[in-house]
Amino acid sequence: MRPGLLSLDPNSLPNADLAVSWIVRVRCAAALSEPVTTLAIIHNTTGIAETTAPNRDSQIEVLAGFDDYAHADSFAAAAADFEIESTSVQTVSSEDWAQTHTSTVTFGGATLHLEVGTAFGHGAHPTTALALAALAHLRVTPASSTLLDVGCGTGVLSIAAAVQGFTATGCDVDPEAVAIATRNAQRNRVAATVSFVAASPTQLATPQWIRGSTGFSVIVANTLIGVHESEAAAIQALASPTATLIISGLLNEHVSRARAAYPSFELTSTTTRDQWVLLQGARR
């Protein structure tokens, strides 16, 4: 056992009832926050969250949460090769993680107030700050006002959006990640034109739906490869004939197998932060 690594037995869990998630809590120099966080979501991470380590301006603690210990203890084994001052698993309730951990976000003239807890999207990571910065860039217009955020989390895009004055809708395969953005709407005061559904986008594009709507004008895809790959068919049935579709999560190396999941759109917008990239576009 790694020093400062707690030994988890589950019998000594307080309340066989309770659900628990293990946070690892990896102290580092604030230049590490992000290639630590995406080693978090490389090692299936159910939410990450940032605070300033006790006493040390220069330093950060990140809390990564995971559903289960084998993700977590993989996690905090991959971290221990960063240089970083301490790391360590602790059980606590679903309950206390969400309520304890908090995040904000600026966009534009408005700071957007995140419950995270076991849902991913604390606004700081690059693929969500790329996101957001091509949120900020979109005009709502009659034939351009519904947006659909796939892989929603803690909801921060959806209710960007809904700043921005779409009306949007969130899913996630997470009900959880679906409890806490409605709580992140109404505490942001859009819960009024922002509704989440627990559901993927196949799940969504059934047959009735298609025949009764003519589409979503936009749609964000904050997620991994695989997700994009997986439910790519979907959500461009999902999206209107003049959508625009922005795709984010990517790795430099997965942009061509990006590119051919969505074959009726021409992502033809490229940006980048670190090894991140974001591709946007419209229909063919």
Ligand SMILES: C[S@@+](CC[C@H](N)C(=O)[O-])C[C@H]1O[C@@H](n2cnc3c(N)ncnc32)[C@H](O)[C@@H]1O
Contents of the next structure:
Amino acid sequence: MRPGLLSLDPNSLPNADLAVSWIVRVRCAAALSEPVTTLAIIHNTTGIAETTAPNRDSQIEVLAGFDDYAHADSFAAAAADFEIESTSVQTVSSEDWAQTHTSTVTFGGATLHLEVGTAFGHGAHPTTALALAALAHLRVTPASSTLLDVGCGTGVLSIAAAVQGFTATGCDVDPEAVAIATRNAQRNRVAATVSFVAASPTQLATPQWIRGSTGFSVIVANTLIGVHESEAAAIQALASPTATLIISGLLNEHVSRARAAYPSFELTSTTTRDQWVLLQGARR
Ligand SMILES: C[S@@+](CC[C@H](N)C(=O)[O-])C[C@H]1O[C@@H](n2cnc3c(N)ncnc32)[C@H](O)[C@@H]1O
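Structure of the form predicted in complex with the ligand (previous: the form predicted alone):
Let's see the whole complex now, leading with the same chain.
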């Protein structure tokens, strides 16, 4: 078995009762930012932060948070395959990580201020940027004013939608992300029109939740292909008969699988950034 890079003495690991995130600190050429971020996602990162400006050697620092040591270790080992200059691991209490790692996102004329912490969604990742661009083209009308953000992470998409005038609901299976997103809604003064819930679409798509509702007019889901496939039936059940669906988080090779997962939508519009693809469409 290949040894990991972050071989710490397991006896030195912090008390498991403490809420601890594992942070891998990677210094790499600015041009490697994107592959390193993708690699962290593949290794189940719970949050990524990046120093905003390259230093004079065009090096940046990427911090990737992980819930457990095994994922942090396998990410560090995989990062070494990119010939990344150095990696180290440290443990940080979730609270410190959350308070330290913040981000700003420009959306339309507004600046969104985000606590990022251990959640995904600092705003600059191509999958998020594609979704923000798609949201910016939507019009809010009385008949189309409710939005569901599947896999809300920091809440960046829900908060942008609320700034635009939507009444937004964000859901995520990570309760810590939901707590961060809730604080972000308050921080950006949109708490009156955004709510977050720690649940998957499958958990939301219960008769109790949808009873008396015609479904969401817009659903945006920026998440991994496997999550699209497992949640697509519930996402379609939560959509109104005239809904718009926006799905992001896809690589080129995922596009046909994603279309097959959402048979009740005609996903005709495609936008791309780097190797990432966003699909958008209306009910058939
Ligand atoms: C790529 S992040 C997107 C974050 C943010 N919406 C953005 O656009 O930057 C995907 C999110 O999906 C969440 N997730 C994973 N499986 C999920 C599921 N079955 N239901 C809801 N959220 C899920 C993850 O916890 C993560 O926060």
